[in-house]
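Below, in structure tokens: the form predicted alone, a single chain.
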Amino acid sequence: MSGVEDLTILCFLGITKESIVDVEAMVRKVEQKIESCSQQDVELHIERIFVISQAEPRLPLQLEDAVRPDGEGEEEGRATVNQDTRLDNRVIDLRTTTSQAIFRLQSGVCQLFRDTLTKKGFVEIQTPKIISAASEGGANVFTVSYFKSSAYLAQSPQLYKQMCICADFDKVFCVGPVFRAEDSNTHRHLTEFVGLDIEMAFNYHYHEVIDSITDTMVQIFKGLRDNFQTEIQTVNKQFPSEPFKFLEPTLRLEYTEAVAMLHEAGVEMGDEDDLSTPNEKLLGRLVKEKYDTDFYVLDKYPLAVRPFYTMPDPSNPKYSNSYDMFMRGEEILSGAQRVHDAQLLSERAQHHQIDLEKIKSYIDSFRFGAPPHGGGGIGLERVCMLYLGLHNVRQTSMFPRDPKRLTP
């Protein structure tokens, strides 16, 4: 069975497309390659066929349309499938070779993340997703009914990762859902995504944390490059992109250097202003031109644009021991050395106008001895999107949630 012949036979038998069948057949070599099939050097000569599950005759979308690159076949009037149609009929869309490749690669990212950190001596932990207080002061959280009171869906496992460090676990990581009640209808935001989170104690300098995280990312990039070429090439057929480039060791720039590069490119911004999304993308292009890498670290962010638990830079109080990591000019991780002194943590929380009573258990964790530590949180879907050069995070979320989508 090959090419158009297979459809002709199935139609003749009254078997609808996408039905599940068992086939009893002879496998025979062919003289000419069958270009329309993944198995190109043999064909099946059917003897018997059994319908296990018959699909309805009218499919909500055609798989051949769903894998067609944008713009291809327009002159012939052949259709492509838009994003909402795909997501409304996700079970069908996930059957395409492109979707299969994306999520097999995503599974590989999780496996490489776990394997690399386990080899480094990290312990995988599980943290609660229903919490009593909004972790960063009450903004952008989902409130849920909790018996006779209210609770919140966790924005991040960070507070619990830190508690584990205080409990002498030394190095921990977790993989789990993260919730953000942000009304952001952009190509890179979701209201629920998978967080790959890391936290670790360090001995001398918080750059030990940066080095550990960047090495983990590099091991993931290498693993994908070496073991997932079939998946990468499958996605590239529909969504062409340049191969992902990275350096060893990973490039690390200070925030002031980045601002200087943007100033040279004609951007007007203050030295302590946060980076806008357009400026992040521009900086990514400038870094790629100068250093030929798609992955880099931006260190020493202004303290004013970071959360209350961020450690100030001891040599310059306007800046902080914090960092972001970028892929193809978009942020995939935000992290920092954390404040591990209860008194300083209380002062920083008050500066951010956070009610100390609501984070009392968190602050109390640091009253009985806490080592210097730091970490960060990575968005799994965003990493996959940017590694593959895709243009929307919904392509790398199996069943995405955003402000306008709660189904399927």
Contents of the next structure:
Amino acid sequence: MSGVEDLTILCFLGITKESIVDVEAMVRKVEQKIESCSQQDVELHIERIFVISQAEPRLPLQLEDAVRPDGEGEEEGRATVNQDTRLDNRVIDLRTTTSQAIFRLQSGVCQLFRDTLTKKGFVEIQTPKIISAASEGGANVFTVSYFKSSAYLAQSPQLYKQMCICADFDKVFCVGPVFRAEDSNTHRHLTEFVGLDIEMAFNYHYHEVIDSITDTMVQIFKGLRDNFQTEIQTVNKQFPSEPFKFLEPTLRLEYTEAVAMLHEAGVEMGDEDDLSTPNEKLLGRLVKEKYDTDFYVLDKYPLAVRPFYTMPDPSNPKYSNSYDMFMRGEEILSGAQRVHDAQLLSERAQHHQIDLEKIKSYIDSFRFGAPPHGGGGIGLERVCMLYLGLHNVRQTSMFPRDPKRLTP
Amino acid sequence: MALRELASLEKYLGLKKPNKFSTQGDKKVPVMQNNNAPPLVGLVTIACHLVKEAKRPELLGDSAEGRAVVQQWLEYRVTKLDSHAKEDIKSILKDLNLYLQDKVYLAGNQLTLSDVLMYYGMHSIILDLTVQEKEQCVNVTRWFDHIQHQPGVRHHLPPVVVLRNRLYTSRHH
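Okay, that was the form predicted alone. Show me the form predicted together with the partner chain next.
So here's everything in the complex, that chain up top.
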């Protein structure tokens, strides 16, 4: 690693910035610490240098500009790089210390997810992404031509996770792409993202599922906090944020409590209304202020706003055994106990005006003995974004896909 | 709008016999029928008259300076506030927030007519602010919450919820 002074010597030799070089050098101790370098106690006295790959002289963006915090750029009149330029030249942008830290941390999230669940006895499964019917509800699917007919790209592994439970796998998880053809140009939506999905059979109550999921999340948070501090600090240098706070055991509120908190804060909403994004964010702030946590679960959502395969609450038909989880006031997981009875499932589907023919094989999987089960799915990019306190999911997606971007 | 305010003001002042109000012109300037004299025109004129009728002169200020400040805010209400454009809201809140930094009331150390009429005038603006915006103009919110809780002031207007604790730390974007 060389400081700026040494680069100028190399440029003098005709070696352009970002070129790959092999160096034979003597490592010497230095009296005074070299502040501008990562290795501060030694320097390399180059004896021979070979250029392995010469970079073109004009780089599309300068790495120093790309790591500069936005505020600093404006104050000192130096350049920063805007998001579109970064994404158009992603290969160079990914070389910055911040990007390296973000994606190493993201790799850690996947690793912790797999390790924690494997320790809990879960089996990793792979589900098909080319499917014959839209799983979450018609509108937002990508259609692909499939020989002489059409097929769809899976919006979630939902149906297949459940079929695995019916196939006696008891506890499963899968890590794979999810495709949502939503024309949403927001800071938190991508058309393709990595889904980390969990599904498990339970013995007495669906809260066993919630406990499993929240414990997994807490283990991930702890793992990141304990093993990725360097990465977190590096990201914070360019994008300052508060450290992520969570409680053990995880805070769990009921939907009705949340509505009461919002009413108290002057928000007008009906008891069975879904939470709008601004209300979710406000609720996150209220919860943070009251309980001092950035991560919590909201249990017992109204049945009317959940998908057809959600199990209704046996004690109150207006509500359901479903839950959402939030990080820093933004939703990261939507989950529920699923309907495992074929008869009830058909009724719920008809109530939602879904064509039973289209989901026949799904309903059939519950006809030959199915244990009560539930689960949920999180988005890898969103979790990383919110854990680090970043503000755009494209920062945590290596080659993001949105309605306006298909390359690189 | 102005008529309902004047009706509420009458109730606040404890005036037993309600006066007759009407409006004139497309700006709906309020007019009050005055038995022996020519009718009174204008929100501020009528409001000041009502205060005198209720024999509550302290509501117009307790000193020469206080009275001048009260009149200043009454004028502000009618000229700047009533015909404000959406873009002006930010500057109105900023000015008020700065002014109220070290004051409990707009004029002097007790409630005056200026607080009441400014409260009526600011209500629609404050009602539409998000929690975060209310926290950003914390002095205005504090003053507003204080006035809306004064007994007898808030008649025709719904209460605006003001939270006790700050939700947004200064580092929040």
